[in-house]
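In structure tokens, the next block holds one chain alone, the form predicted on its own.
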Amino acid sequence: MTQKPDLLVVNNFHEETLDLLDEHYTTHHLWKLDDTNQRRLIANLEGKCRAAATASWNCDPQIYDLQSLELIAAFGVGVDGIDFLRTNALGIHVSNTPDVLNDAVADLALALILATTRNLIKADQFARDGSWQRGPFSFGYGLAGKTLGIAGLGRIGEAIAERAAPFKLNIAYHNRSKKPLPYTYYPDLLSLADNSDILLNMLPGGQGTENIIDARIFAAIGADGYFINVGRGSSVDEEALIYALQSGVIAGAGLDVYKNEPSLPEGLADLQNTVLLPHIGSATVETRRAMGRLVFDNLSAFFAGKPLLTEVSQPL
């Protein structure tokens, strides 16, 4: 019989996924023991395994230190859990899985503008605890008519202004270059946030956004306009945007990532002009199972000696 080749998990990301690993590789699972054993775990693979799976968003840094490693299969489309530097400093190449989640994302993206415009979450509880009995719900906003900023129109974000533009939403976007689309370009976030209705984020992690999107773009949106983030919590300033919903700066914000998941910010929780969500952007059974199957296919091309069907371009 062939030996399965050695495969380190790093970390426990979607449980039908670790079980199709378990099945095809000899799986070490880091994530299930305590630090001493993690060493040396690490020191014991040390010749024998050259790749590993983990989570794009969150990666123990230990794994680096196993020098036969060539190949890390990350789960998730946003690598920012990846240090590059040292991935290209030891020669590690790095795949991911895009496209196949666009479409969850894209639609929680519409279904986050919808609740908090509309204020649906709190409408449903006004339903439901009997204040209907007592006097009418307060208004919401319509989105006719209205624009809606997109900051960063990547894959994800052209399928979040296709869904959008049947309900009558103005499209407006700033990338880093102008995109041979229909919609409004503009050349920096400021200028995107002064002229929507809605900013919506779909920025990439890592230090180029760190808190980007801070208080002098939540004062460009404006009092009534809304924040929307299905990108990363990383490049926002969430203390500027706790203050600017706090203060009413700006009207409402849905959010489904956060700087520091899985907490919160102190005082987020409490503010009723927000819809807070547990970052399911691609949480379907579908898109799961589809970013699952990614992550398997680029080890089979792996240790097959062939091509990566996703490997990421690794910035120096």
Ligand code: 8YV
The other form holds:
Amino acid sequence: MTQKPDLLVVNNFHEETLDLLDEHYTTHHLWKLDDTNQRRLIANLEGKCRAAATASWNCDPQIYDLQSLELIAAFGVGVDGIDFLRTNALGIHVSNTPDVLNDAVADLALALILATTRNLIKADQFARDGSWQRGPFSFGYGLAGKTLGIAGLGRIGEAIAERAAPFKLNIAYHNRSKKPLPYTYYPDLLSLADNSDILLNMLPGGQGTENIIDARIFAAIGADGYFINVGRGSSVDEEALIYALQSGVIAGAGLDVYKNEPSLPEGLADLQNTVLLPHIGSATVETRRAMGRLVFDNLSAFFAGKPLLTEVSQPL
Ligand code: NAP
Ligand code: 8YV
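Can you give me the structure for the form predicted together with the named molecule, which would complement the form predicted on its own we have just seen?
Next comes the full complex, this chain leading.
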């Protein structure tokens, strides 16, 4: 019987996928060990372990000490957890899980837009706790004829735009480059915010987008406007967001992502004009399974000496 290849499992990103990896590889679970044993494991794997599997947005930097590492197979599309300065310098390949999660994340984005503009979470509470007996629930805002501005019209952004059109929303977007699509393009984020009733962030995280959504953007969204974030919390100046929500600079916000997950910024949870979700964009049984399968397939391709299915190249 041939020996199963060694695989470093960095964190507990998806139980079902970890079981699959345990079956096919000699797995070494870094996340199960204390600091001393983690360092020991990395040293012991030197020369014999060529691949690691990790969550894409969160990766233990100790793995870069493993000089025999050639592949990081990441679970997730947003690779802001990977240090590309180091992978590029060390010649480590990186794969991620694009496309298989577009539908789930786009569905969630639409759900969040509706929940926020129609105040659905509070309405549910209102019906349950008897408040309804004392009078009707407050009005929400409609979508027909409004403009949804998408910051980051990529794979997921396009899936959101397709879903938004049947709600009679006009679509506008900002990317660094214009696409041959029938949506209104704004070459800068401020103009997009200025011309949107709802601004939705679908940008990747990382240095290029850090704090890009700041007080100026909230002022441009305006007092009748909403901010929705399904991209990354790192793109948002959260202090400015909280101030904008407290002082009526914007009407409300629906958020799936935050800067310091799983913590929320102080004061956010007290605000009634928000819908707050715990980073569940891709969290369906089917999607997480498909993401895990893609991690597995990238590893299989690597160990078979074939090209990776979904390699990320991140020029710096
Ligand atoms: P994608 O296809 O790469 O789309 C990203 C878009 O953003 C591209 O169209 C790109 O266009 C634009 N962009 C990138 N950097 C920019 C910048 N500095 N300024 C302006 N536009 C910029 O990625 P995707 O698959 O749609 O995923 C997008 C992100 O969603 C991920 O990176 C991840 O952070 C987040 N995400 C969140 C969840 C969740 O659970 N909430 C789930 C999955 C993904 P240009 O290159 O033309 O600028
Ligand atoms: C996470 C995501 O990967 O794909 C991304 O970029 O943000 C999510 O799908 C998910 O939370 C699994 O860790």
